[in-house]
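Here we start with a single chain on its own, the form predicted on its own, put down as structure tokens.
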Amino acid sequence: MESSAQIFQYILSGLANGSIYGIIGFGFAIIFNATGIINFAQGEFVMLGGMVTVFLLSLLQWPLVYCILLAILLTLIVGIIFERLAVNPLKDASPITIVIITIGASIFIRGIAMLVWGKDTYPLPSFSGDTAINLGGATIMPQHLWILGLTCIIIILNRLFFYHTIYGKAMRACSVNPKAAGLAGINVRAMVLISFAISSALGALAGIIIAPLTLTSYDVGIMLGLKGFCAAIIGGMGSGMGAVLGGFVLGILESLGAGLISAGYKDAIAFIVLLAILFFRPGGLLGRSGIERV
């Protein structure tokens, strides 16, 4: 019989992991709202965030914070280049065609990363040391607090950007009706470009903040990307906030399942939950009628 302290430990760990899934899922939701497609290269932006930070640390010997900011900027540029070269030219392509292109881009980016950095795993220094913090009978690493804190900041910034800036309102208009937004004078393709830029930056941030706990490698984005996609589906693909909620739900269920049943089922739980949501509530936990698109 598991004690309440152990259950609390599982929940804390699940919230931290769920924050990562939620940030990645948020990136999926932003691009889906702007384009109607699912960007399966999102996991590679996660990988690039961690790997580029490690590379910059070893190459430039700069303070960690500068390397993190530069890594996010470089990953953002990769996202912009990807949109300009692979998505923007396909003006009349069907969504499924673009989805296939994103899968191909994912394989391409991962292959380039393997050639550049090899197949080894690389550590990234934690932001605030490695001394565990006792909290209500459970322990949590300082890096977990960074993950939770940055997730809260992203939620706040999301609200401010999409509801209180001209570009955010334009992106929301495009997500509701791109044709009407274009007739109103909004540059829809520019909004798509901005969505890829924001999504790639969020993916890079997720890869950076989780790297001190899990290490990073050229293929780390595969599973994280899939779980971020699961989070977006669970919460509701039409809502960035729903994606964050879905990430929390997925992370907690995954952690409880690993602790109470078996760690061997940890990755399988994500897809079991996804199948259950698709079967019983295809619109996600919030449901399309009860959410606003990002």
Contents of the next structure:
Amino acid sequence: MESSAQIFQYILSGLANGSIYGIIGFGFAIIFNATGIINFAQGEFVMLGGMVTVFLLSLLQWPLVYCILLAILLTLIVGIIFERLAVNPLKDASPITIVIITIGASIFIRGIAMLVWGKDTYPLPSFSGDTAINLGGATIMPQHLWILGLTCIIIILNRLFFYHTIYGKAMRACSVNPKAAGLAGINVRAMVLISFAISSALGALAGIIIAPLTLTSYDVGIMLGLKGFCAAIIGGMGSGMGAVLGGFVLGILESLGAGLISAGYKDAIAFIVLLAILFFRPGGLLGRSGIERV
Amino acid sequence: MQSQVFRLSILLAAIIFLFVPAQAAEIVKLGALFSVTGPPSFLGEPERNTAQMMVEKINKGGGVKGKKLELIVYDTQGDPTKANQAADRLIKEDKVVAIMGPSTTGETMAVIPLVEKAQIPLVSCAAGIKITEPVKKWVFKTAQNDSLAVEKIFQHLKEKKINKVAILTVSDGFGSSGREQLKIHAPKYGIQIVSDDTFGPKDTDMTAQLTKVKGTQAQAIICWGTNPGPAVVARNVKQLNLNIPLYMSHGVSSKKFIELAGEAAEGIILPSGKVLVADLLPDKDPQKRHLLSFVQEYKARFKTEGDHFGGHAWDAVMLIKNAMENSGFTPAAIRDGLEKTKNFSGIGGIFSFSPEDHAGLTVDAFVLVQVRNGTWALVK
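So that was the form predicted on its own. Now I'd like the form predicted together with the partner chain, please.
Complete assembly follows, chain above in first position.
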């Protein structure tokens, strides 16, 4: 027998996890928006955020907030180096080549992380304690509120940036037609670089705020990256809002699937939904068909 | 030019072959298959470290009856196919007299047909019950059967008069073996499994499964898995305010678990090999001396505390050494020697092998420990 309190808990857990997937999916969407490529190294930025923070905390013994800022900065630098060394030198490469390069880069980054930090899993302290919050019979961790809150802030900032600043508009122009954007005086390569910088910083932030809940290790990026990718696809690649919505859909489906049917089918349910969406709405929930990606 | 190279290489080969028999009399080759990298690296790495440490220690102390041991380790990366290939290489190219490892049950099962055919003794460091049941002539193991850990928990539940439990197992080899054993042994202790669910090894949230448990009559939860999953389960149990005792498997009996689960680890009870609580054991425990020396030597060399995974390799090396001392150095003699081993006090427990039992341990190989104030305490 499933009581309503239980169903509420499933939905709440689903929303909480979904916002994690959504915030990671967001990173995919930003690079896709500016360049039209899918960056499979996005999951590694998420891993780097968490791992670098853990590392800095034990190395420098600074307060958490400084370590977080420094970790985001360092991951951002990694993102820039990655773009300069792996993506930028390819002139007019086909998207599939770039996708394969990003997969290669993700394996490389993961390998380095394994050598530097070992294969252990590490915890990160919660931002505001470990006392669960009770909401009408269901419970949620304070950290979930952080994740939800930051996701909202990111959505708003993203909207402001892409629609109300000259750089954001330029980046959108690049995604619609790089050649025309170039002719209009936009430095397309610089826009690609900026998109990598933003999404690596965003990935790092995601990795940091979720680490207190999910723990972190060198290989955490694989699964989280994949779930974030699913969220972005469900929501419609290239739409930041869509990625977040996709994340919620994915999270709630997983949670309800695990609770009401069987945890064994959790991932299967999520992927069936993904396939169904690709089949019936290839552009995703909020995406428009391939021509215009805005 | 080419024929010169050819002649030179023949000459070299001849020289090498001339020297080999002279050395072979002095050196006994032991093979080892450990997943030093890959997902089970938490097993393979301490196992390799320990095996190397022990072989060096034996050699420094004059070897086994004057013969030096040579350890050849291959990394299997947790992959049964790689384990099989590496075992083939150990048998055919390196011509070892005995093999220790592999680290996991899946890999061990992939290696068994090879060693049975080649008639080389294998001392596995994996826990799966299939390895030694039914008994295979050339196969032994040092890791405790999962069933022993299961029975240790059930004994405790029975004392506490708990008869309805929820089980939550990880969906990998370790979890499914545990799940099977939990279901087999529950009726014997009058325990009813009221909820049976799983979680993925990389899952980061188990509140859905635990919410389901909340709706049942379960008086305790038994979670079966290896880090980091169970740490997440512990945190989720605390988040959901499930006020029933949480039991874990021996798969998380390391300090790492307490570190990962944080405050949520408090009060959790689990069966563990004795190495974890070596210093808390009563002095009359016959294993205590070995346990303490192993922990200290490992720490001195590798900067982390020796755990029971390393202990499985310790047992494998020392059991083989013991068999060689008593019976001889050929593969057949080592096998016979292993089978005759009685009351051998190792890290994982006290081993007594027989033709019917190649696992050699009893339920006493485990002690129940509880997390109290961020550290382990013995449950009396």
